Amino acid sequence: MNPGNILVAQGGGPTAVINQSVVGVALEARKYAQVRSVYGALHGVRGIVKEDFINLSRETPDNLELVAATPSSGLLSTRDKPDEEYCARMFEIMRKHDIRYFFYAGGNDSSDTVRIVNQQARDIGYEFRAVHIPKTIDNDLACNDHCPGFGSAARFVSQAFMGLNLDNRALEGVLIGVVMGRHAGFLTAASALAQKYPDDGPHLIYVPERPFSTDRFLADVDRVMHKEGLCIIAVSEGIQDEAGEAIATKLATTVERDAHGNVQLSGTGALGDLLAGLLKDKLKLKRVRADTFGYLQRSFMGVVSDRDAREAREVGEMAVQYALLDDKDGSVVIRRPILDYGVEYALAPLADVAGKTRHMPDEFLNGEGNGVTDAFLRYCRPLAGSTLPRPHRFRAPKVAAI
């Protein structure tokens, strides 16, 4: 490869550790004399077609290393979805700027431009190497064991439930916690780790691998009302009843789409409210409330898990290893082949992640649809980091009545 320059970019919604990744980048590519510079464009796939760059070079390592532990996305994010002549643009642009190395730290949507990109390089024979790099918090990546963002979003999530389980203990009613989550439940999944005595919630965790029934769902709450006396619900923003529709969807008067056409989940407290009016309306039950915890999971300040961002650390490491030291394109995926706990690097092609979606196995869910399994917990319970908090109880007798 000729000498030249790196780009880096963020795409899709931002993660507690996606800065890690771009810092990664911009550190290990110092050490490679092809290198001149290294250059971030803001608002990814948008700031390439404006030239809107900042040169990362230039950047203290001291200063690299405070972004890094920062939440959200320090080059500022897109939700542009490149189309065959927008990724021309891109690379017209990538070529006036002697880019020879393109890295785009993303989700699925993100691997698919990098290989739109990478395809016209090739077509016109310029000397260029794009790689993949993974994130997302709904950790739906395909040929990855989990996604760089989704440890410490799930840390937030379990966090927020056992506090939730504190305040409904406390005066008892129904909760409904409506976690993000479009295809793939494991974030939903995350708010068992939230469990530590018996009768903890998340007492019923619905995700959208499993179809949704409003007749079980109140015979489900309705049984756990009996038995607990209160009822934590942790339920996935795309949870969908049978034939695929989205309840939210389903329920709702109008629907809002995004850039993608995706129909707008995050950005509405409806499905908690709706299921909220369900129980009221068909249990009769007075206390119940729904919190839509909304963005607040992915980029929540001081809520990361360790490992996660060591993670996030080494797949940006390992991008620019794959394509400076090996010549080669792809997109990096995480492998655990020690379950408790180790995890190795690989490069997949492009083609096998771009637009694809993982889903929850089925090992990790139960069989009535409304939990998950011992499995699940020994696969994220390692994601959520090393120091997960633990709430306690007063355990002092009862004074006998007098």
The other form holds:
Number of protein chains: 2
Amino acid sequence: MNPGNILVAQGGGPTAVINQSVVGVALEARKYAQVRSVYGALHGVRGIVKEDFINLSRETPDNLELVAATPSSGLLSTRDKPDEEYCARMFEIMRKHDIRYFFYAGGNDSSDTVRIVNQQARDIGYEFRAVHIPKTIDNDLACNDHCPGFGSAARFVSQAFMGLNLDNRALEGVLIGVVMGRHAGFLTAASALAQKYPDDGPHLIYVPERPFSTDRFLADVDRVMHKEGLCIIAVSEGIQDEAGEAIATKLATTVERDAHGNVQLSGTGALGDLLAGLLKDKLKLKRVRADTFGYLQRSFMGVVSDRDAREAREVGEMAVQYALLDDKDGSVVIRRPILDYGVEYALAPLADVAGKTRHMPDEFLNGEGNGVTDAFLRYCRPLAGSTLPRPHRFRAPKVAAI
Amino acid sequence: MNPGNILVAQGGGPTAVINQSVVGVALEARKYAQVRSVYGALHGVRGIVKEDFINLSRETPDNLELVAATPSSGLLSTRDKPDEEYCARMFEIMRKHDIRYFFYAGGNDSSDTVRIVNQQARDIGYEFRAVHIPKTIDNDLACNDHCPGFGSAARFVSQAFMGLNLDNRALEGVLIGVVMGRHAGFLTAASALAQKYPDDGPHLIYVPERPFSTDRFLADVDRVMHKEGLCIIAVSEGIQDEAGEAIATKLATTVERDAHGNVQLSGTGALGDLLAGLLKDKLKLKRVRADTFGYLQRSFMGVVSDRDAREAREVGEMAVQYALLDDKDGSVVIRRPILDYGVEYALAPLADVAGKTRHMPDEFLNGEGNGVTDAFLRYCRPLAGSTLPRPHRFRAPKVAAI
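Okay, that is the form predicted alone; can I get the form predicted in complex with a further copy of the same chain now?
In what comes next, the whole complex appears, and the chain from above leads the way.
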């Protein structure tokens, strides 16, 4: 294959470790004599059609490491979804710059973009390798045991619920935490890592994989309140009813959709407030609070899983190796031959990953549809990092009444 | 003064470091031979009237240190505000248990409780010392340079806005972050610590100390959008109009009040969603998001300012010294003779602190009422801890168009 330039870009929602992947590409590529320069496209595919590149070969290793440790997409992102015509314009630019290797870090939508781009390259006979680098806090990419970005977001959600447990124990009431997750409940389920003491929350966990029933929700909360005198609830923003309609959209007066046709679920407290209102109205509960985690959970500065960061770096490095050493296209996937804990990487066909959504397997969810199993905890705990902070309680004995 | 037992309790909203103060009391008290036992009242003054105590003298130093490092009120809290009759019941219990020293960690309301209790003790001639230990993420206690709990919450808010900056730069739009603060804007203002690069947000900061005008708000956002193409906004939950009415309550259908007559502002996304709706309607902006930080900001596990933790410990230790060595009542206050950075402690009369609210001084707020001054940054930066994480950007040069 021709020597040429490398192009790397980031698409979709940011994560806390997505810059690790770009830096993994940039540093790994420096080892190959045939690589002239590593370009970064600003704002993903949008930067490609606009010929908006920076030359990452001019970055110092020191600054690359500093950016790698910074959350969110350092090359900036986009939600553009290229069609045939968009791709044709991308190739025109890439050809002009003699780009022969394209690495795109992103989720379901981004992997589909890589698939389209790759197909276009073949159709027009342009010598080209394109590799999708996995990234999503939703953890919903097919063929992967888990996805870079998820572990750090899971760590944030877990630490957040630890705090909500402690806070709500001090001043009893009901606390609903609304977590990102449109179709997959992995991140919401990670709230269960906050449980240390037997009475710790979240006492109830609702995910999109199980239909949400208002009646069952009310009965669940009523039961927990009678037992514990307080209740911590984790809810995915994407919970839906039996008919598949999102609970959040049922009450939205104006529905906002992005270029992929997705309805806005984050960046609004509506779902949490609706559920809190339900509990106040129907169960006559007084202190009901709803916290919607919103964008805090995916780019928060300073909460990173060490394992997640390492793997995000490695999928970038592996992407370069698959393309430059093996001359292959595809999507880098993570497998876990050792449950607690070791990973290995492989290259899956783009068509196996693109546009597909992985859901939580049944064995991770309890029969009542309101909690997770021990199998999920064993799966998730290592991903949140080698050292999760843990809460502690006083153990002093009661003083006898006089 | 008689030897006797010590009682320590926590009141009001939790902070990330309030357990440091209780542990400071417990460990300092172990040095005094005349102290028989250190009791902790569960759920603040409520636990006193219910005779619900644990014996902290039976805690190991190791477990005390583990609890000290755990956020929220380990002794649990209350929002009860004792009246004369409530106090009479408290004394009955305290006398039965030979409690001669009472330490209560809390905010404005709790300091007022200490004042009432202390007055009652004098009135009935009960030999008794009561010291208020300052605590509040709102940073609004009179006589203090700053309050334990604020620094860690400021650190959380700052790290959160660093993440929102990075996230919103990747996928441009408007992001409103709603921060706790009913009457004082210190915590919302701490969002300014997130600014590193000249174009970093928050670009606009609104606090309760300046009347909030919808028209000025719209003009401010419009100006920032034209200049930056994106806008990050920090808003106190307690912003109010010229007439002093809270913007949040203007839209609430049902208004919830606590025992102190305070309206519920936290635990709902309503204010953020209202402001986001305004921007969409009036400025025709498309991507407008609102994140309400809610309870995450005051008990989040794992985000603590080292200076804040140290001072929270010391105000507990000093409270014991003032009562047992100096035989005095009062409220421990923090002064800062060295701006960057050193503190000293003093004992203020309870009446000088109780029930008073400190607001942001004019020199901390800009003339437009939509931002903070350098004086505020110099004041606030050390409080968030000796090492705040910092974001980094790529510095690579643009690739020339072909």
